[in-house]
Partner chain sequence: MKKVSRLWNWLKDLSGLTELVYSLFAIVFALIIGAILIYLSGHDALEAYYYLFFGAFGNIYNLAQTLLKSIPLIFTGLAVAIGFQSGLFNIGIEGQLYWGAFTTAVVVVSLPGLSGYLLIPIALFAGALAGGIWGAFPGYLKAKTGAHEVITTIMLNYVGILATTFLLKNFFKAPGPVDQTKGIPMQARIPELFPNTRLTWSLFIGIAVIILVKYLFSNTSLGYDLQAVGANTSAAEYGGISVSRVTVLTMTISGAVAALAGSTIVLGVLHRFITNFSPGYGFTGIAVAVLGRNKPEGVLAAALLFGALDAGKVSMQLFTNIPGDLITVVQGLVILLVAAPSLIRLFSSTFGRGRELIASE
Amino acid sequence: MYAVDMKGITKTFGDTVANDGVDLSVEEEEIHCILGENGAGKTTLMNVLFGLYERDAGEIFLHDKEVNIRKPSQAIDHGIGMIHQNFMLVNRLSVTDNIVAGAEPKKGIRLDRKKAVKDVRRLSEKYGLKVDPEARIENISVGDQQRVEILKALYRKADILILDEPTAVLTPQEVEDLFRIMRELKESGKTLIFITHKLKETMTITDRITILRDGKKVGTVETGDTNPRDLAQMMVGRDVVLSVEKSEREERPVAFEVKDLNVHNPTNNLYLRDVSFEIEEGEVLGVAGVEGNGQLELEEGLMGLRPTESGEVILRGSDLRELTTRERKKIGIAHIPSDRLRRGLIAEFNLQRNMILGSEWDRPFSRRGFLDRNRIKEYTEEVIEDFDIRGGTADVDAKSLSGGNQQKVILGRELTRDPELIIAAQPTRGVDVGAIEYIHGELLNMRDRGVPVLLISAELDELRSLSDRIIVLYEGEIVASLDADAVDERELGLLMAGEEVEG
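That one chain, whose sequence was just given, in the form predicted on its own:
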């Protein structure tokens, strides 16, 4: 008997077919992965199952019984819980308040808080999800916040759990802990559906894998009968090079220096304190850290998007601190932002307008105060071809592209301007394996041409394979500077969590 059996699921958005007659069968008490490129239809399919989207065609069976799920409350009533990539928690409320919200135990007409706390503590102990029921969400770690999301679903008696990219903001140690929890949930009789683009994690935690490509099901395989290379080939329809070949480099002159940089973010009251580092010509310096430890403040401070309180930012001998963001880009800083839709693209603009953002009135795009529309279109078409941007012509809006192709638009725009420095923040976040291969290749090409690269990434494999050196940020301070070839994932994870590493 299948816990979930989806047959012929079709979901369209206008002219876009997100799911095209997809079948998905998930056995009871298994961890089943849904794998595919960004835009392949993975999350859409799960949003249909959870009632966030209504399907256009197809049938859904739970435990051999056909169901009609049209909204999340119906999915919850059927025992389905979904843990979204972006947590749905209220920071100023307690763990207990977040878990029981909408299903509070009552004493008369009032919340029975004592019972609520007791129920949450009992549930957390039962499933090994240790968390303080009285703690405020804003005061607990990201890993603990994820446990709260899982407890929310279990409190509502979910026996089918959907986890959408659950490891995106976790340290390696937190990922290990999450996988332990997933295995224990499976052993207790739960069925888990795991959406991810990370092949190593897929091989580690799952029993079976269903692969989607372009909205269609490619196949379902037993995890023990496959390997990362075959999975990547099924995902993108071609062979993918999973390992990164990085050329040897010699010591070269320093091109970029940051000295005693101090930045304050009043939103979360985080201080970037006395941050100093150097990057040589043709060197990739990686920045590791759990999200929220100063990476965003560093990125925005260096680009002039956030005021710096003190310190120096020097590119080839010139201090940049008084320059605007536009001026920094004009002197040759390429910026691949961590938030591509907020900082990198205007989703409603077509690709031509996005390609010339920040350079609208510069040659060769403008002459005597008028845009050279023919040259802009030619340039856009050249970048689309050179950077393998799929699904788009020069006239389509950026919002119509998948996340991976939106990222390639930014990459193409920034790297074709002969940069003197590249600041690449989370360059492959939410991007499929085929686009990751391409982006990594382009960054290493720029390194080999002598361009210094600052790589800020939450992906430790990415940092270790692309970087020459790695610095670790913890609570706004650099706590370690390491040779990328001499550090392992465990050591990095401990340093990211503020722990000391022996030796």
Given for the second form:
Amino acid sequence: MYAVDMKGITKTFGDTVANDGVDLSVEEEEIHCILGENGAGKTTLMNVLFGLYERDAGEIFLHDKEVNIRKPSQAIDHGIGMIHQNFMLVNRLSVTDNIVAGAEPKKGIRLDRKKAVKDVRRLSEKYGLKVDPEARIENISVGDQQRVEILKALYRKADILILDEPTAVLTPQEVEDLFRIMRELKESGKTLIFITHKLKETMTITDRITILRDGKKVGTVETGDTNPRDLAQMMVGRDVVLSVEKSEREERPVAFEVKDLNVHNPTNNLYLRDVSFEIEEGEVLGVAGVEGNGQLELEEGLMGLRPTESGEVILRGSDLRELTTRERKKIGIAHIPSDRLRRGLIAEFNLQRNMILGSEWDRPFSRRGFLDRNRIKEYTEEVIEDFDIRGGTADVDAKSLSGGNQQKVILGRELTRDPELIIAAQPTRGVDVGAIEYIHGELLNMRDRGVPVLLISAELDELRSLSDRIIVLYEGEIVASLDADAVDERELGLLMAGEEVEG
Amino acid sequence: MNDVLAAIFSINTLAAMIRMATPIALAAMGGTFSERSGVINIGLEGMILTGAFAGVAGSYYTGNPWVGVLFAVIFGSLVAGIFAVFTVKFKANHVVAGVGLNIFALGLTTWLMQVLWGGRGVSPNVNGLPRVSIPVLDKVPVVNKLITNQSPLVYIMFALIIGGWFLLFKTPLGLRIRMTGERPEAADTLGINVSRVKYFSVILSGALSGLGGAYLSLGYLNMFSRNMSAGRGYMALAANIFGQWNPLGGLGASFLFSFSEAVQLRLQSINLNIANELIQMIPYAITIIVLAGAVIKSRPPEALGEHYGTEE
Amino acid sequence: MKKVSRLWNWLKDLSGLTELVYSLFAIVFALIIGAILIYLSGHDALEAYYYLFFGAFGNIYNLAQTLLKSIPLIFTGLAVAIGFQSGLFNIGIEGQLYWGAFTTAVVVVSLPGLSGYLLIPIALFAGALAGGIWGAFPGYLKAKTGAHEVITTIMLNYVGILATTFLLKNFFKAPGPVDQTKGIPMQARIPELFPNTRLTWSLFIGIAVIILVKYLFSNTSLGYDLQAVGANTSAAEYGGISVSRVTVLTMTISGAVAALAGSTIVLGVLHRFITNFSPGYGFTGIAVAVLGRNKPEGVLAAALLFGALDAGKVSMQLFTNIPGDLITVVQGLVILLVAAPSLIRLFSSTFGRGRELIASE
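For comparison with the form predicted on its own, produce the structure of the form predicted together with the partner chain.
Expanding to the full complex; the earlier chain stays at the top.
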């Protein structure tokens, strides 16, 4: 008997087929992995199961009974709980409020807050999910927030739990803790569906794996019968080079230097304290750390997008700290922002207009404030060609491109300005494998041409394969500076979690 | 100078303040509910106007001002319902739809006034609400001067504000409303019906604004005149923002606005040597100064003005 | 039904015209509801709309009235649209146009000796400058303190109208019972296009400003910055655009354009400044901008439509006794319907292709 049996699920958005006749069979009390690249249709399939999307075709059976799920409330009634990749939590409300909303304990017409808090506390003790029921979401860590998400599902008595890319935001140690919780949940009789694109995690935790590619099911395998290479092959549809080749480099003069930089972010009250580092010509400096430990403040502080309190930012001998963002761009800082859609592109503008963002007052695109539209169009077409941007001409809006191609638009715009320094933050987030390879290649290319690169990333593999050196940020401070070739993942994980490492 | 201060801080000024704050505070709480659920409500103005008109019409045809009040609440809810259908179901831009609703309500009430009663400027006089006093409060010093012999809607307003605060912060429904305005997708994944919560909140805002309108037309003038709301809906929206999307805060802000308005009226009446226009500016100038100098930076609900639909 | 469906598809295929088609649907739909209201109030809707149409287009004189009534709406609609393009909702048009009208009148009255060729441009410029400053103020407040422009501009409307009234009464009032300035000299009046219609060359000033603004948005770096801030403030910051500067500039330009509505009325129609002369051009401007989808050419078309409704309702009221306020109802409905494009799309799904349209959005 299957806990979940989905047959021939099809879901389209406009002309895009996100799921094309997908079958999925999940046994009771197993951890079943759905593996696939970004855009393969994993989340869409689960959103259909959870009732967030209405399917165009297909049938769903739970414990051998056909069900008709059209709304999340129906999925919840059938014992399905979903832990979303972007947590579905309200920052301003307490842990308890977030958990009980929609199924509140009542006393007369009031919400019985005392009982609610007690229920949450009991549940969190029962499953070993430690959180403070009275804390506000905005004041607790990402790992705690994830526990709240799991508690939300358990509070509703879910016996089928969907976890959508749950490890993306966690340190290696937190991942281990999550896996412990997942095993315990399985032993207490729950069925777990685990969505990921990370091969190593799949091999560690799951019983069976269903692979999706381009909205279609490729196959289902027993975890014990497979290996990462085969999985990668099924996931991408061709052989994948899992590591990049990086040329040897010799010591060269320092090109970019940050001394005792201090930044304060009042919204999350994070202080970036006395951050100092140097980057040589043709060197990639990686910045590791769990998100929210000062990466954004560093990125935006260096670009003048956020006020800095003290320190020096020196590019080839001159201090940038008094310069505006526009001036920093003009002297040659290329910036690939961590939040592509919020910062890097204007979704409603066409590619031509996106391509001149930041240089709309400069020659050759503008003369005395008047735009040279022919020149802009030519340039855009060149970049589309050179950077292999697919799915668009110069006249389409940026929002119609896929994530990978949007990132190539930003990369093209920033790298064709002859940069003196590249600040690349999360350059491959949410991007498919082909584009990742391309972006890595371009960044190494710039490195080989002598450009210093600051690479801020949450992907440890990316940091290790591209960087020459790695610094680790923890609570706004640099806690370690390491040679990229000599570092191992476990050590990096401990440093990111703020632990001391003997060394 | 002493005359001026005495005029400003007299009991009469404060009593006038409470009177003038009543419709604004009611509509402001309407704005609070609507915006807490995520719908920007510029349309308060039109809802007040509709309520004022419906109140007079109800009283005119039945002779009973309380039926008028009922009409005001029903028709205020009705136009709010139209607004909700446009903003929630058809995903209209909230601000634009609100402006449209206000123009629609202005045209409709003026047109109906002429169709029903002929004149373009004002309606005939109708039976208004009686002034009442509350037995116990009658005996309390100071308070008795402030809120005795007021329209019953003044007392109802105080009760509703407290009830609204309780509903929003102490009940399951209130939690659902707040969650919807902050993060509708979170509410949805908890099985909360996002649209239904928004409909409820917007329609409630219409009922409250309609009641505020009834106070304008049946509470002291006992008739309807063209564009009677005269910008109170916008003031109410501002009061709601000042009040940090909290009914009690909205009441406080309404008091602030109407205090400066009451002072302005008092100053006009004691014949100072200052031009009327300058005195009339006071409430507006104070609003701007408070808004620009506000120490507390307001933090609106996070999903305010956004549309929710899972498949877009 | 099949024919209608084919017609719909044909209209849809003319790319870029879709929005126009939606707007036309909105207008027709609103007029149908208006007709139902007319019928319910015991009048003949066809007759009413005949006079509405006649009053707007029936003869040269009526056509001139339509154009005349469109002129202030061209300016106020464009002013609102400029704000919207960079994400600002300028509801302060009314106050800005009062400052424009007042300043223009005062400048003309103070410089009576100049020739018209100098005086008219100077007076228009002075009016635009005053409105621009009045618009810049809430822009500055927003940039520096975060005070929301929707509320500050509403408040500044009252302050602006009261302030101009105060200045007029105390310093520039002409003798007599009416609160107005002296009449402006003949040479400062914008000449009529057709005799005895009061329709003046102001119409072409309006069209010229429309063209200028269109050029600003499509061909200049400044226009790019304005639209970038409106489309995505964070990305604009990332690109090094100063959002504060753009906010103040946008509100200045918007206020200046709004002021021209007042200035052209003073120089072309009233020939003096009178208190409370505007019947709400600023608020109708919001409707015009929305209907015109914040594009300059759209604003022009929408202003002409609203001008026609305004001119037509006079004759409708005169000949059929239906209160002209009914047309205000229709205008409000048009805005509501245009604000909700998915409603119109749903409407069109009765003709068979709506679902696809919704899905492809």
